[in-house]
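Below sits a lone chain in structure tokens, taken as the form predicted on its own.
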Amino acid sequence: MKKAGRNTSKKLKNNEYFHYGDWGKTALNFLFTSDAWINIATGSVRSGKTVACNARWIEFLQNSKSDEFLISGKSSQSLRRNVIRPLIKMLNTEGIDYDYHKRDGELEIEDKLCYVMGFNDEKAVDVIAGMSVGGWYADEIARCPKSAVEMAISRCSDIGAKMFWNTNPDSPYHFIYENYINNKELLKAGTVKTWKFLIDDNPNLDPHYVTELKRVNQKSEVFYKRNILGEWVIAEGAIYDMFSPKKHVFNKIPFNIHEMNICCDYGVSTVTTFGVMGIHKDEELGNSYALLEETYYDKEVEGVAQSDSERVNDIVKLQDKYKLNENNTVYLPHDAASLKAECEKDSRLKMRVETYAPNTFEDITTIQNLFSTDKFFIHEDCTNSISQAQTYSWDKKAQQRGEDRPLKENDHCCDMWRGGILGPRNKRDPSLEIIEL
């Protein structure tokens, strides 16, 4: 085994060790009372569910007899993100020996090998389906499908085996919330424990970013139940509540565009929408978005579905009005498999062609919280655009099986700027060249 830090921390860049600062009550008696089978740390954003939970799986593994363990989350990426990375630095901190493979999915602790990976979706149940392991460590549980949720408590067999969740609230109807958090039987017996974590718990935050968090989240009501007090609430009507035509619609553009990109929504038989995406660079602030321009072409409308060409022609428009090259992206939704294929082959197309694999729920979040901060802006001239950032609403019946769903209804141009927007994020150019429109 090699000596804690070795080769993983190198990946680390900076701040290689831990800084822990101070436990609140709840972390502390999470920390010392974390005894049941099925201990779950949920609340608010921003409150110390991981960190606790970090510490907590490091201090159940020097003390298991078992020799294999898993960790999960959403996806392995933000696995990654939100618990290996501290992790490892606690390790550092903590001087334990680790190692970390990374394409094999597996954290030595000392002698004890920790499997790690993502639940995107049901798959994961073949997985995981022949393990015994004696712990699970849960990232973000409510976003994992619940077929794998129930797989992988049946694997914690070994004597002594103990599952440490964390998330942040949801739906009431969620089956974690049902079948868990509120299950009166099981908490009566001691099988599950929970401890609702609040971000005034949390000591180590700057006093004026919490209250600034709780001012964007008051924007939305759900939000603020969510994020703030840690209410496992529905998300009833307008998706985006917070959205104001006096606030987020201009004719002129309101601030200096960096990058631009074309974002689509495409379907079949139904609406193909073309979107232009205007974002304003700002590393210490966050982001600006402006939906410059947008088509709307709706099959039921016109009488007679578009084509792919007739869809590369829209595109290569769009292109050419703005300028656009090869430096420029046009982001296609996952599904358009034979509309990418009409983009690569038509040589009057410039622009790279990336296809953009939407996560619903986080996306929205992500659109929600720019409309809150006013970081998202559409042009007047969008009208689509504009009347379904009003229209577009959660789906009632998908709540009530714990699902925060959107309804298939006014989506098109909700959906067209998710890849505008989310698809280029994972790209970090520092050229701040304005481009002149």
Ligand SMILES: Nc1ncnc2c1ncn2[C@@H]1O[C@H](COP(=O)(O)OP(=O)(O)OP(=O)(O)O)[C@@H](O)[C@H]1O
Contents of the next structure:
Amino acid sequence: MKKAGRNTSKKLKNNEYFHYGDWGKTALNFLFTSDAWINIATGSVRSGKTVACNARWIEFLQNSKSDEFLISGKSSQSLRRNVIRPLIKMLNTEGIDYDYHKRDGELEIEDKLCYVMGFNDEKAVDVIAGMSVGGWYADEIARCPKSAVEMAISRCSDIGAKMFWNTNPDSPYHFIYENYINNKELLKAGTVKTWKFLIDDNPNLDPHYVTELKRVNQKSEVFYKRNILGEWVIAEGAIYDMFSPKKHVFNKIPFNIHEMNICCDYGVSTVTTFGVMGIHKDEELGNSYALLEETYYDKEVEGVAQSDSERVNDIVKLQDKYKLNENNTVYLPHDAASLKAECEKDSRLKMRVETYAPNTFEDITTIQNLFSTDKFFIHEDCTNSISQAQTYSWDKKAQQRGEDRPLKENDHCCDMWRGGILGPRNKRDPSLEIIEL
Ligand SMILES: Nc1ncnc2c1ncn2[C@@H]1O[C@H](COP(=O)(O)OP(=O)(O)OP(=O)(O)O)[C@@H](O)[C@H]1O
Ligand SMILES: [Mg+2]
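Give me the form predicted together with the ligand now, not the form predicted on its own.
Let us now look at the entire complex, which starts with that chain.
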């Protein structure tokens, strides 16, 4: 093991330390009284849940008689960013020995070994199945599959084992809320203890930032109740209730465009819609997006289904109109195999063709954030997009099952935007040249 402060972990620099500020009252209470079998920190965003769990976890490990432990998150990537990185900073500050083997997913803290694992991988259940651990720290527990959560609980079999979970609120029908947070029997028995963290209880945030965060979240009732008030409420009604035609519909493009792509939602027997997405890049403030044009072919209205070659004609028309070429991309849905094949054999199409695999919940959250922060705009001629932005709704039946899921109605344009916005996100293109339209 390396000595803290001189650790050679490649990703972290020697000088990364955690600078402790004041603890909020809920955090203090959590630190001193989280002695149940399952301890759950729930509540608003940025309220100090992770920092409190990190500090409690370090203390718990030092007093535990077990050797092996589990740390989990939604994905390995989010876990590293949200938990491992700040945890290691804390270990540096505290001068505690550790060694992080990122590749093996192992973090040794003094003589304790923590298995570090993203739970969105179905294989996680098999890996956990063979373990017996002295404790489990779970970040973003509500985003983990039920099977993995149940399996991991059953693995905490060592004497003195404890669990420390944190999560933002979700639907009140979510299994984490129903089976644990609001389970009267387990609460009464003291098996489960919960803490509700609030953003106003965290004294380490800039008051200006808190005001801004509240203002942005105010645009959606569900956002505000969950993210700011920390309440487990149903997401009902319009998904993009923060969309305002007055604000988000344009006649003249509200910014310079640095990049363009074509995006699509494809339905063999329903609707096929293409969009031209313009992207304004800003390293500091983040990208802004403008839907410049849409095409919309509805088989129900037209009476006959469109063929793939006719769909390629639509793409080529948009490509030529906006002078797009091999530096631009058409993002097709991941299941549009026949359309992709048709695109590839049509020599008129100069653009790159890629598929985009959606992540429904995360994509929606991203687009909600863009509307809330006034970073996604729609041209006034894109009438289907404007209408569907206002009617795209949560599925009430799925809510009863504890899932935030959109209704499969009025969703074609909303699905189409996703490729245009999220498709290029992972690519780094430094070009900031302005495109004249
Ligand atoms: N005791 C503390 N000392 C210094 N900074 C703190 C402390 N508690 C919280 N913070 C800071 O407050 C911010 C929010 O804390 P944290 O990430 O723990 O919140 P969270 O509730 O986990 O948020 P989210 O729900 O968004 O994951 C972070 O920048 C964190 O470093
Ligand atoms: Mg957190």
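Residue numbers count along the first chain shown, from 1. None of these values were measured; they are calculated from a predicted model.
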If you split the chain into two rigid parts that turn against each other between the two forms, which option among L292, V116, A235, F60 sits at the hinge? A235
